[in-house]
Every structure is written in structure tokens, then in C-alpha cells.
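To begin, one chain is listed below as C-alpha cells, in the form predicted on its own.
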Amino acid sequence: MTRRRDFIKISALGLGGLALAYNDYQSLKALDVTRFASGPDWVNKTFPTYCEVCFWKCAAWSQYDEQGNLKSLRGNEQDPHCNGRLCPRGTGGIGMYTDEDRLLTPLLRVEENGEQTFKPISWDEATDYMAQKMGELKEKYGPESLALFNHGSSGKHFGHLLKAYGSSNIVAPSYAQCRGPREVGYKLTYGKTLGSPEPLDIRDTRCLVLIGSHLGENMHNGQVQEMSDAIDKGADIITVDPRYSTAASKSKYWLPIKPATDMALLLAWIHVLIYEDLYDKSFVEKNTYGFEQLKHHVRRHSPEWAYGITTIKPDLIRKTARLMAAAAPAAIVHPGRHVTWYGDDTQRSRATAIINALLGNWGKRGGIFNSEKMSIPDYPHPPYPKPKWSWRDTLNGKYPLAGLALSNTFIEASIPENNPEHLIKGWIVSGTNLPLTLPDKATFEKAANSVEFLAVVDTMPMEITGYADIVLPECTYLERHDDLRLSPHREPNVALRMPCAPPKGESKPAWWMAKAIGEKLGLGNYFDYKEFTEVLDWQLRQIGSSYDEMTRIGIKTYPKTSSLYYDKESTIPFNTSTGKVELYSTELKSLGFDPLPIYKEHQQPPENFYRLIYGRAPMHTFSRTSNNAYLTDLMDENNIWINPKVAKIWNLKNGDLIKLKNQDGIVSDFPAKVRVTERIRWDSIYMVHGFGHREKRLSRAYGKGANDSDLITNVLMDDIMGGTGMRGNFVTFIIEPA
């Protein structure tokens, strides 16, 4: 394949406290912060903030040591979502801050010798450079030829930017990649997302029901602490997995199912629920619609005719839908976050959400409730031009009910070769590491090398900044200002983050570089401000509040407007088609999709083969957290987690090196350990996600394990709205040398 640009590895140039003065750029000087005093005056001194290591953003304090050093955080005891209590990446997010191989320059590509590197340049310079190339591709392919990847606070800075530039080509990859068929589902059957946190009412349910959702691995912490309130008050756990996971240890009963099947458990589940005479009756009656084709649907989708599909005996299916029965409406499937598995995953989530209407938990104790969201308006600006062309132009007619753009068709427009229509030129790429995050490696080193601009934000030498043209450091999220956390919850609040500590090196927060990038693209109405702090403080204002109130107390909780609950007699409204919750989906049925979920048979692995399955680890997060040194103290490489029966066909023992090669002929470049253990099943392997990075400079996490993503080579993609399917790929071992 031909190489626009070489992927190139960030030297000790970008890294390690080397600092550049400024040109003459005084107009753009300033930090978000008060310039920091050191010292003993910061002994006593806390400064709130809200937590970056994971998206449930929790509440916390700084704490600093006897010299007035940054030394720790803990939770903020008014926060809903962690209680005062951070998870042990929240504690661990010091070690973002104190990484000694943060990036701390702008770099610049160039070539010296006939080799391309990355040199440090200004902040001017690499302000000068951006407008340049942004102006450049504006006119000669439009404004909407950018688009913006971005994950996490600094994305919505660089959304503005982009926006008032002129395009909405904005992704999250975390909608294709982990939630979007949830979000999908839960819509088409009671006419409104779940969003983030989910409302699920976990610490008074008596019964919870987790099919693929790792609660205490993936730290969703308020959701983990009800969790383990509710363990304690004597709610039931079932877990479906085909791994002995965490969860699965503290469940009454764990279902270890043969993975790709769980469509057939569910509809099984439903079965048991209808002609068991199970369900919530007066729920049901009431606020759905379609019970009688439901009903007809799984007439044959008994528990005997699951357990030829699942391998989950047909008493325990029973056992397990009457214990959820008999609970509600206090009982709960958990709808999981990341869903994107076998590519028919829209309808999955949706026959979780029709388990839950069966059991009549919408708005009730115990199950979903109303949660609430502060609206705070935006900061006044010019309104955004109107693109020519959007996102949705990029689907070429195809997943129709996509709700957000697809990180996946961005990929694809971004390649001449493919004629795309509406053909992306430059990324931005904001906080995400994207060959670790996308599936299909190969497609996106050639959308990459295709693209004419490629500029990463970042606060660390990811694999992604290999790819760029240019390198902007971003400062930490204990460093700088970002907009005001608006999560729902039971209640409506709102939280602040404020510096902590002052930037290191030469990095700079979001804000400041959207805002120095759009002054001199000529767009500096759409800034109209110096400081961040006077956004925020505007914001607070119009909800009766400050910025001064806010950095003393961090959070600030609002009176709900709305019932928590409803009650047992209410007819609740729902903004479906019918006005009811659609256990049978209109809205599929007119655009030609199934609208009852089916069972479909999914690829099984072929001989010597053993099916991927990935998850995550309690200290990290996705490949974000892997070279954290409070975080790689915990857990510094994954392992592959072998059934003792394959193990003895391949000779193989803890502590044993393999790689592993997947059905595409794809191998791992890094070897990881073997851990042979019980807790999987032998027709699978499992392996935490995020480790084995290629890039040295990540010094602590360089070469430590396997890298999953390189292996996820075959996406199964959900047509209806465009999710990437990744759990279809299969792995055999290569046995390194001793």
C-alpha cells in the first residue's frame, strides 16, 4: 500500500518538560488558570474537578502533600455518582497528571534525510499551521470535508470549532463501537434512549439480571456500589457469561452460555414469562402494544429448544425467569453498555428492553426510573453556517435508524478509492486512540494515509499521533477548565472542573486551543470570551448559581421537576407511533426490518479455533489507562484466559508465552501470558482489552500483552443502524519459545 505519510514514533522531543517560548502571541498567552504559587499555601487548599478516566465522570477533591504538591484525589461526598467513594481509576487518575511521558509540545511532521520525524514548534506555529491547512481544505473541498473524532471533555471544544467552521462531521466512536444498538433498541421499543449514567434503580432491585455487563471489571461506580448494596439488602444476581467474571462470582445463579447465542436465552426468557402467565398484566395492558404477536412469536422458543442452543439446561432457564418474576417489578435486565457483538445486536438489546416491559419496571422502584438532566443554555455566539452536506450523507441510504454518526462510514468516505459521494480530507482526531479503538486495522491505516490533514489532539504519545501531521498537547483534566458535567440522575445537577494544578510543559486545555485555531481562521466571534471562566460563570448564572459558589462546592443538586416513579395505576405516555411501549416495533416493520426480535445462528469457530472475547479490567480503561504507573502498579499486561481441556490439547501451562493468530491470518505482535483457568469455556479465549501498545514511548506499557483490536479483522455489521459487531472472530495459539 502506497504511504502518504509514515507511521512515526514521537521522540523524546515531545516529551519530558521540554519548553518553548511563545512567538508573539500575546493575545492568546493566558492559561485557564491563575498562575499556581508552590509550596506550603497549597497544603490546605482543595480544588474541585470531575473525573476523566472513564465516561460516568465522578465528582472529587484535590489533596495535596506538605509541600503543596498534587497527591491525591478522593470523591465528592455529594456526588450521586460515586457517593464520595472513586473507583480505582479515579484514584488513579494522579498518574495522568504525573506521567513522565506525557506529551508536553506541539510537534510538527517534517522530513529530514529523507525521513519523515516530528519536530517541536510554537504554539503559534501550530496555530498558524492548523487555520492553515483547515482554510486550505474549506477551499478547495468545503468545510465538510474535516471531521472530528473525538472522545471524552475535549471533543465538545473542538465540535464547537468545527461547527462554526462549517462542518458537522462529528463522531464519538463509542456509538458505533459500544453503545449505538442499546440506545437504538431502547428507542424503537419505549420511544426514548437510556443515555449515560443508565436510570437504572440497582440499589433498590431484588433482582438484577446482567447478560454481557461486567459490573465491578467495567467500574461503573454508583451503578457497582448499589450493586453491592443491593447484594447486601438480599437481591438476586443472575449472570450470563461465558466467563466466571466478577459478577458472575457474587450471583445467585451464573448461566455460562455458549457464546453468540444469547438471543435464543432471551427469547426463551420471554417464553417462560407469557405462557407461564408471568408477566406484569396490568403493565402490559395498559402501556404496550403488540403482546399477541409477541406472544405468537415465541410460542416455539421454549426452554427445551434454547438449551439445544445455548447449552443452559432448560430448568435452569425456567428457575431464572421465575426468580426475575417473582421480584418484579423490582427486578432488572441490565441493558449493557457495550453491545456490539454479532451484528443483529439493535435487536438484542431490543428483546432485553421487551423483558423488561414484560415485567412491567418501567418507572417503578426497583427498575428503570425517571432520571433528570440540567438544561444549561450555550454561551452566546453567532448562530453555526449551514453545512451543504452532513454525516448522515456518508451512510450512502444505509442504517437507517443510525442516531448519530458512525465512526465506521467516516473510515470509508475517507478512501478515494471507494468513490464516496461525500469524500472526508482531514481529521481531527480529540482524545481518541483509534487504531486501538477501530476494528479492521487495515481499512483504517488507509483511510488514514488517504486523508490530506491529519491533526491529533492528545495528552499522550498515543498510536494515533504515529498518523499525524500534527501533534497538539493536551493538558490533563487535573489542569484545566471544561464544560460543566450535566449527567442525569435522580436528581438534576451539575458539577464543575477547575485546574488542580498548573499545566506542564507546554500543554495547553481544549478550550484554548479551539478558541487561538478559530481567531485565526477568522472566526473569533464564535469565542467571544478570554477566559473559560467566563463561559461557566455565565452558565451558572442562568441556573442561579456561580463560579465562585461552584469552586467551593463542587456539585450542585437541583429540585426534580418529575415523579422518580409512577405510579401502580398510571398510563404512562411514550413517544413511539402507538403512544405505547412496542413490544412488536411499527417502526421496523416499515422500513422492511424485522419487527420482533428472531434468533439468527451466528459463525461458530472452526477447528483449533477459539472465539475472541474481550472485556475489561477494574484499574483500566480501554488502552487509555495502560502506561498510568499508579494503574500498570495494579495490572501492567493482559493474559489469555485458556479452559484447562485446551490447554492439555496444546501442552500449554501458566505463564507460557503464546501469540495468537486470528481466521484472517492476522497475529498479535506481542506475545502475552497463558492463565488457565476454569472460568472459561473451552470454546473460547478471554483477554483484557488495551494492552500492547507498539508506540516505545509509552515506556511503561510498550509491549506489555496482546492488543486485541489488531485481531478484530471480521466486523459483523447491525444494518438497521450501524453498530460494528467485533465478537466474530476466532484465534488459535502460536507457541512462543521458551
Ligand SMILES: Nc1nc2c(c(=O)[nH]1)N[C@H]1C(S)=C(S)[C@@H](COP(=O)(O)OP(=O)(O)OC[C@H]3O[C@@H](n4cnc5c(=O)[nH]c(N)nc54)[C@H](O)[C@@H]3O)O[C@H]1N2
Second form
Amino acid sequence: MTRRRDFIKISALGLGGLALAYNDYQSLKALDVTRFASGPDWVNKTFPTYCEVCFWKCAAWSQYDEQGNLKSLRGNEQDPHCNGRLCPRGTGGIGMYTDEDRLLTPLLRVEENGEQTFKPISWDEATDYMAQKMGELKEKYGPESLALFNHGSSGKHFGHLLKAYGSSNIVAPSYAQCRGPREVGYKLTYGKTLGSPEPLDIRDTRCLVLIGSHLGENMHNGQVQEMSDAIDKGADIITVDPRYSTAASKSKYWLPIKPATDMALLLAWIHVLIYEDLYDKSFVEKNTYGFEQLKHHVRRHSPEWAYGITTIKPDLIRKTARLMAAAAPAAIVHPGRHVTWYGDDTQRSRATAIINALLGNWGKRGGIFNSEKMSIPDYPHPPYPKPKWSWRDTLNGKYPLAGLALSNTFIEASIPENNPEHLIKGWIVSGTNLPLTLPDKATFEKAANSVEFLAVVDTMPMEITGYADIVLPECTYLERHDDLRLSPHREPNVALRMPCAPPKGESKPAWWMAKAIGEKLGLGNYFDYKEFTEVLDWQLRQIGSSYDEMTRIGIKTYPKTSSLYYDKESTIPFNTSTGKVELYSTELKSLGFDPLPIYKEHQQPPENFYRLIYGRAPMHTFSRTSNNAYLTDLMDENNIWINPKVAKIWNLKNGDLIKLKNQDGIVSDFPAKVRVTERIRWDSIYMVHGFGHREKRLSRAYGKGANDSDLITNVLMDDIMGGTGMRGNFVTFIIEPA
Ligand SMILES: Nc1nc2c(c(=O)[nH]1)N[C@H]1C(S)=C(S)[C@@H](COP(=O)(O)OP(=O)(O)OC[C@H]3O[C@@H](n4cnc5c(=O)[nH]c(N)nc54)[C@H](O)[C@@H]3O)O[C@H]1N2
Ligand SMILES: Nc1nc2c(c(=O)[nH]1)N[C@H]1C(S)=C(S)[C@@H](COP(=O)(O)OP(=O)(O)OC[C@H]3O[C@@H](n4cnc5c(=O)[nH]c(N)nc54)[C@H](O)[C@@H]3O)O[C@H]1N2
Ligand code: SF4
Ligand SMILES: [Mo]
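Taking the form predicted on its own as the starting point, write out the structure of the form predicted together with the ligand.
What follows is the whole complex; the chain from before opens it.
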């Protein structure tokens, strides 16, 4: 039996320990600065990096004040992700570096006076402990029993360590909690996933349809810029959202849909495009499979039928379909990014993919372009050992089209009572705040308490660190090297991240940690270099550049090897089993799923309850920025958006404090302020995700606002690929005494 791991909030003892350690850092910091300053001349130089405040990864340059302190960041003009302009979060990224609450020394869970707390330890002790625990797990249960939960650059380095050690159980929330269903939906339809950044030719589009996708609040930089340019050039935006989003305010048409009914609208649009003869006949004839089945399938899905379900007037459904068709092929239904909503998300993604096919926008200007990315070989290392089992074995025969590992099945496989065939016994968690990121917190906690070993790599004392046996403090993206950025875009390109400032305290880059632990595990031949610059230089030389060159330019663009667009009349090869765009999915059919997307009714809120929906604010990223001094200055808590009709029934006004209680009786930890607004439908309430932190070590974020994740206890699973639909939860109000 594993001893129960208390969530370490922070005891007086812990605080003392940390304070002591913090003094140590001050002296260390001074030391570090001198050492570093003898290298680059901070005042007169600028260094390239790419942003880690979100995963758009904009390339940037550092800037310094007269004392040589890192002062600001500016976008790299050559970078197509940002075109020289960072978003507010990217600019505020400096706040991640300066945050005085940062983790600055390794911490070990110890018991003192009967209470569990963290004790600062040295890196030598920390890497010894990691190697010892990893060695024990390997011996007792096999290396596969160790899983890595990761998000972001640090995960790459720990991923390499894990594979060298013998486990391929590596998972990120960007799949089953984010874009997984979209990737599967597009793969089924076009034989290709979309990736990031999405290859959408928004700058040249004439009509952009946003289903949820709240660009402008979702600040994916290049995409927001392109949307704004397209609007300036006269493009029409159609926004489908139960909330009057920023995007809705820029739109020609706002369709305030009843949540959970989008599929009906999409089917009705398909109906209009086909039955009003508005689709791209040449594209459909040459390049698609299953048009007749699709036509038959949607014959009854008229706008009148959809009206009864979506509350969107038939006339508006027709007008918007005609607008798309008139602009086609320079028209795009945005495939979405965070699409894990209602469990039928792969199918809803398929429906958007089908509309895009009917608009004939694949490989067309103003549609979906052919992106290209650089490929660079890995730095030479021995082959990885072959694991005896992998993440696929945690699916237990479910979710046949999962293309990547699912955090949720790792969680299930970590709970011995579930009798998993393959038990996960240890976690390394790097760059993901699981208690706020995963739905169904109770199951997460059970799993976190069941594993024998839990290491957390983070920059901040986030909630996840409270579950750790050991905490490894990573320096921020502004203080380290990382892998090269090789994202696809119109032209292939590569971007460098190098340190823009010395690491604070004893924080270290993930590459350093992985190497130090690897060496203690006897895996030194997988880390055959002294500094990560050797890896980068070797890789860059394979593509005719060098580390030295990249430190001067930050990003390098290479010539395209294929064209951005296809000719209008060309027959395009698609990597599906029919070689065509599969309007009718032969693969879904063969697996026993609906080959064409169908409308399924979802549960609606019971009386006195409202659907909980959530999204982004332009100045924050998930939970990672809610303690950032620069960004909390702009917004330091979230509000509960409530429609005036509902506010009246409950006698609520702006600024009133309420807690929320969900359908399972879960009550939010902290009261949050009401915002009464016509911008949300009466059947839903809205909040920005990432607030309501209960970790006291986050001095600015603690207790501010409400945490949506705690209230997401009902998870709507996507049977096809295992995504966790998170919008099937309903809340009511608990009014706090004034
Ligand atoms: N500022 C900022 N930008 C970010 C991020 C961030 O943290 N901060 N995160 C990035 C990441 S990783 C992702 S995945 C994306 C996520 O951003 P998107 O993919 O744009 O998110 P959506 O799921 O579309 O959810 C938000 C919108 O969906 C609406 N909505 C809720 N329910 C329904 C419904 O049933 N139907 C319809 N049509 N709409 C509904 C909400 O009102 C809200 O406006 O944002 C990215 N950009
Ligand atoms: N309820 C709810 N859940 C959601 C979403 C939602 O909207 N609502 N959105 C979903 C989506 S779309 C996504 S993509 C995921 C995002 O999920 P996560 O990426 O887990 O989101 P964050 O809350 O930002 O947690 C990031 C963690 O990484 C740490 N960190 C930041 N920088 C670094 C670094 O350089 N190195 C290391 N080692 N750690 C670092 C932060 O301190 C924080 O602990 O969440 C998903 N879950
Ligand atoms: S969109 Fe903003 S936060 Fe995201 S990488 Fe770019 S600058 Fe950073
Ligand atoms: Mo995401």
C-alpha cells in the first residue's frame, strides 16, 4: 500500500523552509548574473527566443534596460506566427521570469512533526532521488509503469529520457482535452491532420465561419492578425456562439445557438449547399467519395428542422450558407481548436470538414493551404529500447481511432482498483497543471494518490506541485535553450530559443535535468553532449545553418518544395482508403461508427440550472498566467456571466458574489463576481478558464475567481477517439451574504 499523499497546501514549516531557501537564491542569483554577464553583453544585445506563454510559439527578441536587466520582448518581424507583434500575453511573458513566487530550488516531500511538507534540497540530491525512484519502478514493475504527462517544450526533454529508460507512455492534454477530435475528424475526411498552426488562409479569405472558436479572445496571434486583415479587406465573418464573443462583435452574422446543438446547424448548412446547388461541383466530382450518400442523408435536415433544435431562424441559416457559397473557394469553416465539448466531437469536426469540402477550399487561396515544415534528424543517440506495452494498451479496446495517448486512460490505468491490465505506478508531470486541466477531479485525485512516485517539473508552485513527492524547478523559457521550433507554415522555417537572461535561483532547464537524471541511471550515451548548444548546432548544420547564425537571426525561412495552392481543376491525392475526400467515411463504417455525421440530442439543463461554458480571455493563458504580475494588472479574476433575465429571477446584480454548485453537488471554492450581460444566452453561464486557484503559494492568484474545472464532473466521452467532452455540466447559484 502506498501511503496517502496529502495535498501540501503549505504549512508554517514549509513556508519557513522556502523562505530560507529563497535567501540562498538571492546570493546565488548575484553569482549567476556575474557568471553569465561575462558572456553576452546584455545591455547592447538582443537574443532570440520563441514564446511559451501559449503554444502558438511566436518568435521574439529580448530587450534590456541600462543595467542589463531583461526588460521587454518584441516580436520577430520575420516570423509568420507573429509578424513582429506579440499578443498581450507574449509581451507580459516577462512576468513569468520576474514572478517572486517562482520555484527556485528542488523540493522534497518530507514528514516533520507528523505533517507533510516540502524541504529544499540540492540538485545532486534531487537527481539522485529521481534516479533511485526510477530505478526502483523499473525493477519492480518494468519501465513502462512510468508515465510522463507533459505540455510544452520541457516535455520533449523528459520524453527523450523516458524513451531511453524504456517507456513510451507519454501524454499531453492538447489531445484528449483539446484538439484530438478535430485531428481525427480531418484525418478521416482528408487523410491528414491539421496540426498547429492550422493551415488556414485566413488573410485571403472572403468568408470565415467560426463555430465557437472565439478568435480575439482566443489570441492565437497570427490567426487573429489575419482575421483582422481579412475584415479590413471586406471579408465576412459568421460566428456561431451562445455568447456574443469578440469575434461575434466583428461579424456580419452572429448565430446565438443553443449550446450543444451545433451538429443540427452544420447538417442544415450541408442541406442548403447541396439542395440549393451551391456546392463546388467540380471539386466534389473529382475529389470526393460518398456525395450521393451524403445528399440522401441530409435530405430532411432542412433549416426548418434545425430551427426547432438550434433556435436559429431558417432564413438566417439559408443566408449564411449562401454567403459561404458565394465566397467559395475563398471561404473557410474554421475547424476549431479546443473541440472537446459534447462527446460527439469527432463527428462535429467531420461535419465542418465536409462543409469545407463542399466549398472546395482544400488547397485554394483563401481556403486551406498546403503547409510545409522543416524536418531535422534527431541528434545521434542509441536506439530506444522497445517497451513491452504502450499507451495503446491502456485503451482497453476502446477509442479505436485515438491517434495519440489519452490523459484520461493514463489516469484510469493509475488506479489499482480498476484492475488495469497494465498498471501505471509513477508519474513525471512537466508543464501541465493537471488538477485544473483535467475534468473529473475526484478520479484524478484518486490516481494521484495511488501512484508510488510523482515528480513535478514546473516553474511555479501550481496546484499540481501540491501532489508531488519531488518538485524540480525549471527556469522559464526566457532563461534556457530548448529544441528548435519546426512548426508548419506557408513556408518551412526554423526558430531558435536561447537564454535571454540568467536562470533565477537554482532553476534549471529541462534538458539539463533530463541529462543529469539520465546519466545517473546509466543512460549517459543518450545524452552525449555537454551543452544543449552542441545538439542545436549539429541539427542546424544538417540544414545549412548553424547555432551561431541562428543567434543572430532567430528564425530562418526555407524555400517551399511544393506549391501553396492546387490548380482549380486538379485531382488531388488524399491519403484515405478511397484516395478521395471521404464525405462518407469508409473507416468509420468499418469500425461500426456512423459513416456520416448524425445529430444526437444532448441533455439540457434541469430547472434552475444553467449550462457551464468557458473560454479564454485575451490577456491570460489557462491557469499558467493567473499569477503573472503584468497580466493580473490587466485582469486578476474571472466573472460569472449571467443573462439579465436570469439575474432578475435570482435577484442578482453586477458585482454580487456567488458560488456555483453543479449537478453533482460540487460547490466552487471561492465566491466570484457576477457580470450581468446580454452577451450570454439565458440558458448558460460563462467564465474564463484558469482562475480560482487554491494554492496559497500563488500570492496574486490565490482565491481569485472561480475554477471551472472543479465543476466539470460529468465527462462526455468521444467513443471514436477518447476525447473528454467538458460542456455537459450544469450549475446553479449559491448567493453569498453581502
Ligand atoms: N488568450 C488565450 N488564447 C488562447 C489560449 C489561452 O489560454 N488564452 N489557449 C489556446 C488553446 S490551447 C486553445 S485550444 C484555444 C481554444 O480556443 P477556441 O478553440 O476558440 O475555444 P472554443 O472551444 O471554441 O470555446 C470558446 C467559445 O465557445 C463558445 N461555446 C460554448 N459552448 C458552445 C456551443 O455549444 N456551441 C458553440 N458554437 N459555441 C460554444 C463559448 O461561448 C466561447 O466563446 O485557444 C488558444 N488561444
Ligand atoms: N476546465 C477546463 N479545462 C481545460 C480547458 C478549459 O478551457 N477548461 N482547456 C483545455 C485545453 S484547450 C488545453 S490545451 C489544456 C491546457 O492545459 P495545461 O497546459 O496544463 O494548462 P495550464 O493551466 O496553463 O498549466 C500549465 C502548467 O505548466 C507550468 N509551466 C509554464 N511554463 C512552464 C515551463 O516553461 N516549464 C515547465 N516545466 N512548466 C511550465 C505552469 O506553471 C502550469 O503549472 O487544458 C485543457 N483543460
Ligand atoms: S500568441 Fe501570444 S502568448 Fe501565444 S505564443 Fe504568441 S505571443 Fe506568446
Ligand atoms: Mo488547447
